[in-house]
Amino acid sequence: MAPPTDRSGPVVLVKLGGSIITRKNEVEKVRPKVLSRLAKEVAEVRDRRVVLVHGAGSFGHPGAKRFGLAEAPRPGSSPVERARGAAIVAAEVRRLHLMVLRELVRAGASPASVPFATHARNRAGELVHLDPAPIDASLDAGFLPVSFGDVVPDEAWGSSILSADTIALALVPALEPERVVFVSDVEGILEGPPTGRRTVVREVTPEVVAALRSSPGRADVTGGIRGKATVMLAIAAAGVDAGLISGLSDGAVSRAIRGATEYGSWARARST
């Protein structure tokens, strides 16, 4: 039996991107072997308290785009139509969430599901309230809290998307994590010509973010790589290191949780 997690250890916030745990170009397709390995890497860390959030990938983005949940209601659309779309996307995302929970249990972790649909709200697509209390309570009880990008109530639009990246950023002030690790299917933020050799940007700066473009050909309603890098800069401004790494290399995630920063792209903490 694995030793218990150190309940006094520092908190590390990990976000598993939809691009690494699902096949984003195929509808509702998970990467079972990758998800299983990543769950094991998270579960094996015992000297940190991990808080995990995951993206929706091919289980949420296509539906969110189809029903326009990341934008204002379309002219002539009814609240009933939007509510129907929100219900469909929420159900799809929860199918993926259950798979993540099951893999964590199989890996020996004790995950606690924390859906923010009942603890957060947006206004015109922007987060205006998120209650971190369920995360704190789960950590105090010895669980590994797990949340996910979801559809949440919206004061102006009825319902809208709350991305996992936004959740991660919103949790930083309450959790004061040691670091935030974003896990993707790429080695980091890449620079260079789209058709030529590209290199990993080691330090994320405002200039790097300004030069980024969203990835074409993917149904991403949460801002793509530029949106993620912007969130990383905001986390760094709050005094916490934020890194983007690949989850395709064995052991990379567990090493990053423990403090390795020699690979991937990192926004370094700035004093607040």
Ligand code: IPE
Given for the second form:
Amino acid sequence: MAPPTDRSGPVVLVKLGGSIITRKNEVEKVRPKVLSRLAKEVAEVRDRRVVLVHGAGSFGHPGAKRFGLAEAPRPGSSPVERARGAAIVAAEVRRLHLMVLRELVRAGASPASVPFATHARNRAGELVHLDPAPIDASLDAGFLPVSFGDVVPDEAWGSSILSADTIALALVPALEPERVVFVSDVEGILEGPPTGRRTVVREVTPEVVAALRSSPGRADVTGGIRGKATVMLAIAAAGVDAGLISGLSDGAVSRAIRGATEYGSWARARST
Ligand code: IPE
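Would you generate the structure of this protein in the form predicted together with this ligand, following the form predicted alone above?
Entire complex below, previous chain first.
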């Protein structure tokens, strides 16, 4: 039997992106081998307490788009129809969430499911309230808290999307994690011509993010990356290192959890 996790060790916040745990181009498909390996890497951490959040990938984005859940309701549209869309998407992301929980249990961890739909709310698509207490309580009780990008109540729109990146950022002040590790299917933030050789940006700075914004012809593929880079900068501004690494190579996630920063792109903590 592995020794129990140190209940007072430093906290590391890990986000498994939808791109690494699901097949992006197929509707509602997980990547079973990758998910099972990542669950093991997270479950095997003993000297730190991990708080995990995961994205929705192909279980959430297609439905969210179809039902317009990231946008304001169209004038005259029915709240009942929006609620129906929200319910369908929420059910699908919970199906993925259950698979993540099961893999963690299989890997020997004790995950506690923390759905922020009951502890967070948006206003016009922006997070206005998130109560971190359920995460703290499950950590104190010896669990590995696991949350996920979800459909949450929205004061203006009825319901809207809360991404796991935003959850990670919102949890930073309460958890004061040692670092935040975003895991995706790319090696980091890439720079270079869209068709030529691209290299990983080692250090994410405001200048790097500004350049992403002004890069012509990349709007489609960098929409997600740009948002993530902005979240990483905000985490760094709150005094915590934030990295984006690939989860495709064996052991990269466990190394990053333990403090390795030689792979991926990192936004370094700025003293406030
Ligand atoms: C999206 O969460 C939530 C829904 C679409 C319901 P994320 O934005 O964190 O998911 P990924 O990582 O991009 O797939």
